[in-house]
Each structure stands twice: as C-alpha cells, then as structure tokens.
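Next up: just one chain, as structure tokens, the form predicted alone.
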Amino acid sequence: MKTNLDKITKQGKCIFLAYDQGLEHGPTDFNDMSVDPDYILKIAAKGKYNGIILQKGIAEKYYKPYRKKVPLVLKLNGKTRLLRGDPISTQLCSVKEAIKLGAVAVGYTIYIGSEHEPVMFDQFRKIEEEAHSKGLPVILWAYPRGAVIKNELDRNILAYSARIGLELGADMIKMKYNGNVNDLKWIVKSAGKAKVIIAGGAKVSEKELLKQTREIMRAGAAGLAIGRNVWQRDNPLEITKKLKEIIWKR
C-alpha cells in the first residue's frame, strides 16, 4: 500500500513540533509551562504544525481533544539519558496501537554504529513492513552514535545514515545538522528519495535558528523536527511563524 505523506507534509515540506524529549532527558528541558503537555498541543494547533510528535503515554492521555486540530506522529521506541555503553533504543509501542491513537505516521530511532545496530535493524524492519501495510509513513530517527563513532557530525558518517535510512525504506530521515552546508547537500542527495528532516536541538539564539533553517532548506532538505528552540521561547508562535515563512519562502 502506497504510503500517505500528504498528511504530514504540505508542498512536499514540513514542520513537527517534538515533545518526545521527556522520556530521553528527563524533566530537565521543561519549566512550569512546558511541562504539561496541553501547554505544547496547543502551540502545535494554533501554530499549524504538520505533525506533533509524541511518545504513547502522552498521546493516550493528551492527543485526543487534539486530533482533527493537529496531525499525530507517534515514536514507537525510546530509551533514558541514564544508559550507559553503546546506545539501544527498544521498542515500546505496535503499530497497531499507533493507528489507535491517532497516529498518521511513526517514528523510531536507530543508533547507527552502535554495537545493538542489528536488534533495532530488526525492529525497524518489522515496524516498517506494517506500517506501509496501513499507509503510514515511517520516520527514521538517524542518529550516528557509539564507540565505533568518533564524531557523529561528520559529513561521511551522516551522509551514510542517510543512505541506511533510503535502503532500509524510511520514508523520512530525522537527522542533526552539523553546519555545512555544502555537507548537507551531499548528505540529502544520499538519502535518494527519502525525505531528510533536521532535529532543532538544544535551544540556540533566534538568530542562529533562522540562519541554520536557511541553511537547511537551501541543501534540500524537507524541513524540521523542532521541539526546545519553539517551546523554551517565550514567543513560540512568533518563531513559529518566522520558521514557516523560511520553509515555504512565504
């Protein structure tokens, strides 16, 4: 079955807002507001986001007022700051109760290098092969990282993420963006036809971000995932608004 991209792409571009960072860092990026999860599905509604990505727990508690407001994209896997060694992140909810809750895509991380690369492998294969059998697309979280990795900003090694991501069927490819742009380019033209997306990272000023998103849309990538560098502002609609204005060349 033909995946359904249109539903979390507008023009072939894109804007999510992440709210997936409670489980991997804790409560460290969050203050009074930031922290109830109403407070973020909210800006994703109002701001027009193309997709709020979540992990299970908020979205059985929080999604469901939200749904015709605001498109959801569900991360089925997950692990804590507290791990320690090479990086795993396992799979903590089915396709099957994405599609329950809402979701019109899924995401999943795989640590590319790390020396459990083959079990999350072997996860993304079977969640892949039966979201594609619903119509949903898959978003590869491509994060080079483990003993093996001595820099995972290097152009090579992310160019060659993005190139697992396009043979192992990602539909999209959430990667970081390591400040080149000529590197950037290299690495989007390895992905083929999958959709590369950029992480917004920790928070930056507002004039770095708007530079980096041009940067990042001049390469041709697709758009942002973004969570701290909106919601740790105390304008998070104005930036929005700015960063839909680079993307789409409004």
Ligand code: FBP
Contents of the next structure:
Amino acid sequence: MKTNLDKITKQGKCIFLAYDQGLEHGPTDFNDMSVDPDYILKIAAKGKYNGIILQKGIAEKYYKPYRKKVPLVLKLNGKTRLLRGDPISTQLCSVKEAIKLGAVAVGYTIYIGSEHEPVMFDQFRKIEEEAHSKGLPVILWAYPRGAVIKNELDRNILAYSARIGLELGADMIKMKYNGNVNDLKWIVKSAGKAKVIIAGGAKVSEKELLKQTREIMRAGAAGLAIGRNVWQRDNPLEITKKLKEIIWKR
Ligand code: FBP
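Starting from the form predicted alone shown above, please give the structure in the form predicted together with the ligand.
Every chain and every other molecule in the complex is listed next, the one we just looked at coming first.
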C-alpha cells in the first residue's frame, strides 16, 4: 500500500538537501555560489534528492521552476543564532501556505529540554494534526538543547528525543549523530516506526563523511538530511552520488 512517505522516500530510504542555514546561521555558511538558492535547487534536482528543505521565503521566490524536479519539504519554524537563553523556534509558515507553495512534507524543530519546550510541543501538535489530515508527512528536527541539557550528544538524551518524536506523531525524526554506531542503534529502536534521519553538521573530510554515512545506515537509520557537507564542496554532485551509493547499497 502506498503511504504519504512514498513521496519523499525510495524503498524506505532517503536523502534530503537542507538549505535553511541562511536563517539559522546567516550567510556565513555560503560562498559566492551557494548564497544563490538557484544553485542549491539545481544540485537537488540534478542529484535527484528526495526533497529540498526550504523556508517559506526561498520557496516563494525560487521553487516554482523546480516543482516537477524535486519535492519540497517546507520548514515551518526557525530561529536565528543571535537568540540568547534557552532556545525557541517560532512558527513562520502555516501548513496551508506550505501546501500552496507545493510542499509534500513539512518540517518543525523542537528544542527538547528548553524552557520553551511546551510552546513548541503545542505548535507541533497543531501542525502535525493539520499536516496529517491533509496527507503530508511531518519531519521533526529533534534537537535537545538548553540550560538543562549538559551534553546534546548523550546517548540517553538522544534516545529520549527520538522517543518523543514517536510519541508526538512525527513520521521522521531528524537528529544529530554522536559518532557511536551502537548508540544510534538504540536511538533508532527508541524511535519505533518513526524513521530516523541524520543531519550533516559542519563540513568534515570526505573520508569521514562517507564513514559516518556507512555507520548511520548500518545502525538502521533511513538516511540523511544534509546541507553544508554537500553544497560547501567543490563537486556537490559527486559527493551526492557517493552518499546515495551507501544509502541504497548500490
Ligand atoms: P547541515 O547538514 O548543514 O548541518 O544542516 C542540517 C540542519 O539541521 C539544518 O536544517 C539547520 O539549518 C541546521 O542543521 C541547524 O543546526 P544547528 O541548530 O546545530 O546550528
């Protein structure tokens, strides 16, 4: 039976290209080429990504010509790196607007453990109910963060975050990899039927990225939602091919 996840997965696996760093980090992540959203959309389309992750503003101005070329995952909330104190990611786009822009799935960040966690839980509930009622899968960025979180990469904290994603109704849970394959196996188990996908993080060597991807897939994750480690490279399509070979074991 076809599920809504089939639009953004292939044989249950996936690779998404993330491009919301302009909001989260500022243009410091970009160079003359990657600062242009069109450059990134071309990579996503030519590399046949399962989805491009964008905030509303970029989707509005750049996505239209790519509608049939790469699926859109619209990120519904965000925050800047300038915010101080416990983090809160505010809703910036509605499910309705995301659908209008052509999205086939939506994404939402919860900073688990933040003093603002209840606000994000409440917003997530609303978007999850609406997205599911319209047949759109929901991807939760489950990032433990805030004063009470001593180590964001702790095995138990990550497994707890994965479980929260399952309990809240996420279809996919986007998490960070702590470099320990056994920890990730437990995290994937804790997520149950919700799929775990792993964020790329700051750029590492190609050798390290491919090693990590092998481990991530061995642990049972469904794939990657990766940004800087692809589009900060000189040949993004070459690394895309290598990552896909690992994900789909070609
Ligand atoms: P990268 O692969 O470039 O790390 O992107 C993944 C991502 O989740 C983005 O969607 C988001 O902008 C960023 O990481 C947020 O990471 P952080 O909050 O750690 O700066």
